[in-house]
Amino acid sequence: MKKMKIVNLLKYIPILIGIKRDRDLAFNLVVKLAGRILPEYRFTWPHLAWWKDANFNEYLHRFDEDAGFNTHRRWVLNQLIRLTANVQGDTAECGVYKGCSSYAILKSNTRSAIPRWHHIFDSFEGLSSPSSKDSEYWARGDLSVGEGMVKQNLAEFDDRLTLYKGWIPNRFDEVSKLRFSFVHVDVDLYQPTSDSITFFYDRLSDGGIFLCDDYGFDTCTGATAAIDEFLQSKPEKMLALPDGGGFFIKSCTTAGK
């Protein structure tokens, strides 16, 4: 049956090639084809101006993400950090992977009139062991990237950052006396997400932003639960983003869901 469906879909390829210059017509055909395979998938209109932003695309290309699935999340991070231009405090990231998000944060820091240092926390051994509060999607060691690659990718900012190698939250105490304007958490699992928001919440300056890359993914139910549990008694609530992430602004009272 599946083979028959694929064969039937292949007959549309010459049509698609023939109309490739008509973007709307081609897009509508792609949607119809995909609907046969993934009927629950929701497409985005292909008319978004930021897709053609040269500087942003150059940034994506640097990390080989221009054709990946994270472009919306990268754009959101680049936009949200602009809200912290006049917020006092350093920046931090928990879970750096290859350094793409930290690169954007550091780039923003170089343009800021407020002197800022960037603090990166990562095991450089991939994810820790999932708990019973996490989905079965992840396993210990997933998303492992070596410290050397991150240092190489962020080399131009070497005089503006510190890498803290170790499992979260073991090295948080080293920055316990600092204030933060922007914190990005991308650790996918319940416990390290809980540890991160618990530590950084009180150290976020008023107007500072806490952005969780994993909030809203059904593969990261533990991370979502950790955030919601912590904010239950707080005036701020997480704003879920259409890219699968979420954020809140410190001291900005937010209506519940």
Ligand SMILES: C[S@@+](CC[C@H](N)C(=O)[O-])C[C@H]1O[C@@H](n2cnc3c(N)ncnc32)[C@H](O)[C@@H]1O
Second form
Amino acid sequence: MKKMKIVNLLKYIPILIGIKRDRDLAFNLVVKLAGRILPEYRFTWPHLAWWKDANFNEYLHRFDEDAGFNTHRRWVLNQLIRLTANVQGDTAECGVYKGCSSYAILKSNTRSAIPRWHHIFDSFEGLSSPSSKDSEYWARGDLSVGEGMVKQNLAEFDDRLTLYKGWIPNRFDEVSKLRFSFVHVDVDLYQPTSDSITFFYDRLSDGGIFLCDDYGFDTCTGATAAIDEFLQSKPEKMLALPDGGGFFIKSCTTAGK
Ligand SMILES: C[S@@+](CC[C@H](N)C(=O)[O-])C[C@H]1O[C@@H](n2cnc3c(N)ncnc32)[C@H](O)[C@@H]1O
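Right, the form predicted on its own is done; let's see the coordinates for the form predicted together with the ligand.
Let us now look at the entire complex, which starts with that chain.
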């Protein structure tokens, strides 16, 4: 009897091998199954461009991000920065971690007709202390990566970037005379996000983009509040992205929600 059952199961092996080999078939099956298990969540179909983009996947692999949760936000940064091709100014990132998003920014800068320098601000000791405005998800020192690793990961661009080690906003003064075309803020907490948008808003060129990786996440209520509070009196409002994060374009008036 037991033998019979095993023999019956064996007939499914070629089907399973077929599904594993045929990635499109596997994708369709997963979307169908997922829709049955969690019908109120809208899974995306048909395939997204990033899935089969070899360069993009190579980039994710370089930072061990092929299996992570950040793919869509990485894709958005790579796409959005293209909008700033003709915008004057340098680029900046607040919160670098291992350097994955700075790598994409630097790669874009190497292709730019406008010469650009990239400025990176990080404690290299992880997050500062969360305040009462932040979610309880974070603790001081989370996401700490040493300066050495970031230097190594971004070594191919070392003639066009500066690392400013320190707590935000302590070293912003050093770039106070510059203009920026693209600013990426990814520090997860209220206070450094508030300091970053306050400093960079006035220095962003018209058409420049301010992108915040943390916007809209329930783990980053403080960062989201800091941005909404700041933009309340400004013509630009944040555009929230479907997979988290948000951005605005300087001097592009945006309707409120
Ligand atoms: C989510 S990680 C950044 C991820 C990164 N953008 C990427 O592409 O993977 C947050 C970073 O913010 C830095 N950070 C957080 N709070 C900070 C503060 N108050 N001052 C300076 N750096 C801070 C941490 O050290 C960490 O590297």
